[in-house]
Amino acid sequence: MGAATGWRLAARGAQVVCFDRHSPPHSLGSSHGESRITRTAYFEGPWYVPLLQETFPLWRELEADTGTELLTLTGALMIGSPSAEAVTGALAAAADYGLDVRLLKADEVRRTYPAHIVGNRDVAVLDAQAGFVRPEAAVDAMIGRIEALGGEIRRGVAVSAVNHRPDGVEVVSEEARETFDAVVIAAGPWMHELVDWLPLTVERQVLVWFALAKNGASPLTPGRFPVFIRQADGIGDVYGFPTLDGASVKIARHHAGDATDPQHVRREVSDGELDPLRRYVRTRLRGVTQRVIRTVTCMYTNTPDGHFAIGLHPEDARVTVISACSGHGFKFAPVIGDIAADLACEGHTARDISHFSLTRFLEPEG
């Protein structure tokens, strides 16, 4: 979110100047993993729909400006019961909006997608306009959109402190304080250590890559696999894409990990970890093996009510504060980054963010 505020910022002629902990694009912090799910028939809330529907654009804009490919369209399979939720509230978001779905009954899901093991009363809805993004890519794309763009990127400086002074915003990191007429906060797992008064959780992630089985040409393609997810008893909410690399499919559960500290995360992942996903790729999926060749973690940071965070300071509206997408924000990156220079540049935006408000997390007075 910070590299996509940036390369906003700059694109409209703003002097960026973006500081990071860390050397991004990195496997430290919650923008990593090869893949990212996109979609647009949006379960969580049809609020989410227009804001989707701008970043197919935006995504295009990135890879056009800089010879990237980032975002691959595959479609997407929202797969369980009638009564599901991801099934529900597909198709209402759909609904609201007019978009591009199917509801596929099991038996055509078994002939359309015959990787997928369903039982006789799943269900699945098939979403047009979705597919992936990958995300190291998309981050370095946006940091040479900034530098190209005449900004700056700080790497590995940490910031600990943003004050709001008479004169500009002061940004204190360990190499000097700096005052600027708008700071925007997008710190992700470590937000707490500058907005120490918003709710929030960090949670660990796991995510698996399998080996394909051995048995001739693959379903799994990304021309014949959409990007699905699946609502499965047992086991969760379990997300995964089509092969990449012609060896190996992703696959990861979402929101099933563990409270952490971002500053002390257990990169390694063990075999309890792993079973589930065993179980599922076992149980629910053909042509994929149950060997694993490699793990990776990541984190969520994560909101009460698993909505994003999004608005002005309430204190100084000089300082605009962004994240905290609660583990499904990164296909939304460039529509927040622009919601974040609307906010830094304009101290309003109009885009409907009503649903993100900062003050929701807030006391209320008396």
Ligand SMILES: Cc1cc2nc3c(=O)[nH]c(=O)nc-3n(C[C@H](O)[C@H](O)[C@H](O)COP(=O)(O)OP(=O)(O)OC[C@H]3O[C@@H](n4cnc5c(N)ncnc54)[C@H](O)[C@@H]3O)c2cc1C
Second form
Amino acid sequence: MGAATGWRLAARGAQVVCFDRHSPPHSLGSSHGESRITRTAYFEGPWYVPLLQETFPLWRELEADTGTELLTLTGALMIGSPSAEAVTGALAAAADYGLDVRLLKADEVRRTYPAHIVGNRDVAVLDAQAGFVRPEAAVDAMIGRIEALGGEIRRGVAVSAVNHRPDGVEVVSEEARETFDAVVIAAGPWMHELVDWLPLTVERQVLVWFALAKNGASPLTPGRFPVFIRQADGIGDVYGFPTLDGASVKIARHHAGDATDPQHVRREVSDGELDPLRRYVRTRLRGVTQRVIRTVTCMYTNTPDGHFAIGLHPEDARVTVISACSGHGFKFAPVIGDIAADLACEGHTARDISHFSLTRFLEPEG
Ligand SMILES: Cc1cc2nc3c(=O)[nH]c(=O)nc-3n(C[C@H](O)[C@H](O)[C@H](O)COP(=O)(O)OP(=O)(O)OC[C@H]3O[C@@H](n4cnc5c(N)ncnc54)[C@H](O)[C@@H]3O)c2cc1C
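Next up, can you give the form predicted together with this ligand of this protein, since the form predicted on its own came first?
Following is the full complex, with the preceding chain placed first.
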């Protein structure tokens, strides 16, 4: 979110300085692990749809400006019972905005996407404007644009305080105290260090790559296998991607992790964490073995209601605060960066961010 903000600010001519305690792109926060789902028929709330529609041309602009491949369109399948939230919510968002989706019955899922093992009562919504973005390459490309447009990246510099001074906003790091006209705080899982009044919780997540079976042509390639989210009985929400290396696929559970401290994340993955996913590939996927090739841990920073927290600091309109995670923020990075640039430069944005209000969690006074 910080890199996206810097990119969109630099693109409109602002002088930008970005601080990062690590050296992005890195694998210590939330923006790593090869791929992130993007989609448009957003079951989490139809108000996300106009924001999502803005992201696709922005990803293409970033690709063109940096000569990198960031966005791959594969379509997305939301699989579950007809009453699953992923199914009904995607259909509702599609109806509100006239989106290109199709509802597939079990037979059609089996015929068209034979890698998915579905029950007779299962259905799937196919969202056409969907696929995946590559997080490390995207962060790198955004940083590349910031630097190309004259901005500065301070790597390995942790900000210890943001102070509200009459002459500007003071950023304190171990290197210096510097004053800026405006500051955007997007510290991901470390947000509580700089903004302690948001009720955020940090959740450890596990990503697992399973080996593909070696029996002939795989139907799990990006051209034939859409990204998917499945709301499955007994295991919760599982999502996955087509193979990017021809040898493995990445599968994960959504919101199945423990609370963690971003400075002390357990990086080893236990059998207890792998077993539900092994069971998933054994019972719900064809062409995938239970052999684990690689695991990665990552962090969600969750708000209590699962929607983002984006807005001006309630006590200082020169400071913008962004927590756009809750496990689904990456796809929005270009438009959230642009919203943050609006807020930092103009003090307001024309986009509807009313669902992301920072103050919705605060107790009313009196
Ligand atoms: C396993 C996993 C799967 C996901 N899948 C999807 C998906 O499929 N689709 C999707 O849209 N989203 C997905 N998400 C969510 C998405 O990745 C996040 O919303 C997004 O990465 C959040 O980015 P961020 O900038 O807020 O946090 P981060 O990427 O963690 O960035 C925060 C940065 O702030 C720096 N920092 C922190 N404190 C300080 C400080 N005091 N001073 C200086 N620098 C500091 C850190 O070093 C870090 O670089 C997933 C997340 C995870 C973990």
